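First comes one chain, alone, set out as structure tokens in the form predicted on its own.
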Amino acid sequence: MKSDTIHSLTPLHFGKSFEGDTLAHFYFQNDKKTAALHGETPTEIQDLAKNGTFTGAAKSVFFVRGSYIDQINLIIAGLGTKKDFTPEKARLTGAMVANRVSLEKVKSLGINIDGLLKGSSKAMAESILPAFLEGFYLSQYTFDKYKSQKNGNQKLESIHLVSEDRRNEAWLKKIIHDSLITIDCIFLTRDFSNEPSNHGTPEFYANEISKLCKTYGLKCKVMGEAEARKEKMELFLCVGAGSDRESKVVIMEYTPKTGAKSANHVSLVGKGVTFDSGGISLKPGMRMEDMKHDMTGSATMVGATLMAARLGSKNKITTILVFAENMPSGKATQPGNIIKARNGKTVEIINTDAEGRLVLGDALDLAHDYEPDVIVDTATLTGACSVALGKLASALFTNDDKVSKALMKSTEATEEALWQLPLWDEYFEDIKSNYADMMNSANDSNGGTIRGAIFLKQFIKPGMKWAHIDLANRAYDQGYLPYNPRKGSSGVYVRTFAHFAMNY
């Protein structure tokens, strides 16, 4: 079945019988079928099962070399009780079966997906299948584009979905086009994050993303420092001051083909800091070069506004996307500089490595200009967030408990956690400044999550429903997850917001 994917995804293909070299199976615990995997079931097979070495246990995947007719290979797979299997569980066993698949340097892989989906309603199908999918292709993604030689291992050329019910085809077409789709804006995100700062310049992205938004219809506008300028958005510019390299300022409009009386009007903002040095209050040596990641949430948000647009999203969505690059130089913002922002508020820089919040600021007081129902920005913002959530939940922080409760079902549906930290006014206290209406940072490290947040909402306007999430510390190298590349981006919540856009 042909994509229009943005990258070169295997073929998936489906029907009633399969003709290649390795066929998968899965197998839930305690089932009956399970302990006594019998008829056409090899040999082998069978006894695993019979010597307990095969339980279908969640996380086993065997493999079997030439067991079948005309020697094709078999792939068994567990996938734990039935009680307690979920998408992510799906995910997580696709994964699996994919990093099997490139080991045993199989060309053609069919999966039995009637045996995945054994039990599942048609509605958790709907979920379970996409999920397999997202696992399997997400974990053989790669970053090679700089490597003179490409990855070597042999590739897989094609993928069937078998399955014995033939009322299944229009609706497995529908679920393999938005399975590919999704898995073609994570794969964008990641490639936008992992591209290196001397090649990934605001100009590189700013470039691309409109060449993006034409080809999928959506209306992008550039600006550049002379129009930032004129839009005072003097807080952005001072970040990019002391680089060589121009900032840039990126809106993309998505705009629904037929206008639902129901639709709402998301806005979506991106913190994109090409190369974060810390500026004149320079970052330690130690692992700098990961600051290139520095503009995930910008890549996090031209993910999920490419989705939400390709997916058909019944609302409009405006996304405002801010790159600039941090720098020390002759010209670069100094600590105890005072910058007025585009709402007019005064900020007194204490210091230039608490630069996400900067660019933010003037992005939320733009987005405000666009009249939408909601704004939610994302940012790599706090090293603090890694230290108060770890790496399973990123946090996040609103004014608004629609908005929570929509951006909690949304996590819900794609399994990728938050967690709601306060965003009380008494925390405010800790940023005012004695010589301007606020500090970017305080002079310690308590709460410095919360504290970069309380900074954000000076931005929002009285009655405008906000949500601001900070991504830093599932941003990248999150390989914990079998999906995920042990290092690089993860592009995790790409999902998380394109369900959020299209439904709220």
Ligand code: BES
Contents of the next structure:
Amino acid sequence: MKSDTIHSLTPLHFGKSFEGDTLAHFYFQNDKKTAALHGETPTEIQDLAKNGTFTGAAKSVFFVRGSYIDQINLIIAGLGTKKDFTPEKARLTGAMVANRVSLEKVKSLGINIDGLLKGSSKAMAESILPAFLEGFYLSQYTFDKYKSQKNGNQKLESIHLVSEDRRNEAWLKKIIHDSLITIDCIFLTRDFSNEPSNHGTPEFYANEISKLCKTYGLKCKVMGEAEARKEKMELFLCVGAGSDRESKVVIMEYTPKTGAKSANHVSLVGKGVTFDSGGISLKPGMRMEDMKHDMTGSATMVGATLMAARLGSKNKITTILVFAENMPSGKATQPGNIIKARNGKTVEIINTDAEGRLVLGDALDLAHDYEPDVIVDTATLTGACSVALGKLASALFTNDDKVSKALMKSTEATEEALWQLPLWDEYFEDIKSNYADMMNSANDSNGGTIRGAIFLKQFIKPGMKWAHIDLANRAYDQGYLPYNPRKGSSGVYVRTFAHFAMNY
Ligand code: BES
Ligand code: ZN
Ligand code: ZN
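Give me the form predicted together with the ligand now, not the form predicted on its own.
Expanding to the full complex; the earlier chain stays at the top.
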């Protein structure tokens, strides 16, 4: 099936049978069919089952090479027990099968989905199959645009979903279509986040996003420093003051074609610090290269916005992305400087490395102008986020229980966990300033993630519903999940924010 994707994804076909070099079958544990492995199954596989090597246990993947020229290779993958099976298990299975496929240099793969969907209701199948495809494709992502030798020459050329059930064609077509859009948008987020900051400048992202908006029918507005100054966004501007590269504000506007009365308006906001050196409060050199990923909040919101738009969201979406480079220089903002924000509040900058909250403060204030029903921002805001939560869930803060419930519902659908932390005003005491309305940091490393959120809260007007997600702990190097690259951007939460934007 041809799809209009940004990335060249391995073509995906479907039908009753296929001609190719390798066919994958799926089996549940403690299932009669697995034990018997029906008559047509080659003896090699029957033997694997008989001698107990293959039981259908989760995460088990076997490759049996066809012994004659005219015999195809077989992959058998275990799904674990049916009662413990979830879409996330399907996602993991997809990744493990894909990794085996690339190891064995398979060129054309058939995937027998009847085994994978055995005993699933239609609704269940509608989450199992996309999850499997996501795991499969996401695990094969590479960022090799700057490598002289690409590893693409032995790539898988085609995938064929095989099913006995012919009635499902239209249904399958829709699932494939939507899954490829999801994967494409996550790849886009990963590409943006992985881009080194000598290429991935604020101007680069503004141009790329403008082009994407044109392709997918969204409105796009870009503001440079002069326009941001007219908007009184001094808090945003002070972050890029030390950089030779111009800061940019990008606003994407998606309006649904069918304007249903019940539709809501969601505003998404992302931190886009293209490189965070710390500024005058310079970071130590160790792993400073990771700070090219400090625009992952923006990359995530771009991916989520395009995903929701391409999937035909009925809700309106306004996305605000604030790009700036945090550098030390003779023009850089210095500790002790006091800056007036767009909302009129004054901030004493005691640490120029707490810059994400500065760009976001003005972006959040700007988002109010569009009169959305809810504002959700995300950022690689604090290292303390990893201290608080490790790597399994990012931190969620919100001033509204319904927004919390809606976001949690989205994470249930996408299986990308969030964990809510308190947003109590008492924490504001720590960032009261002697000279201004607030400081951008406190001289205390404990509870740093919460203080970041409390700072942002100062830019939310009474009555506005708002949530903040600090994804610093999950933005990159998430290879413990086989569908994520070992090094580099994960693209996590693109699906969650898209789901939220579409369903709020
Ligand atoms: N971009 C960093 C946060 C970060 C750290 C993201 C590690 C990913 C990995 C942020 O701008 C920052 O430097 N935050 C400071 C805040 C502090 C100065 C209050 C931090 O976390 O140390
Ligand atoms: Zn910083
Ligand atoms: Zn930062």
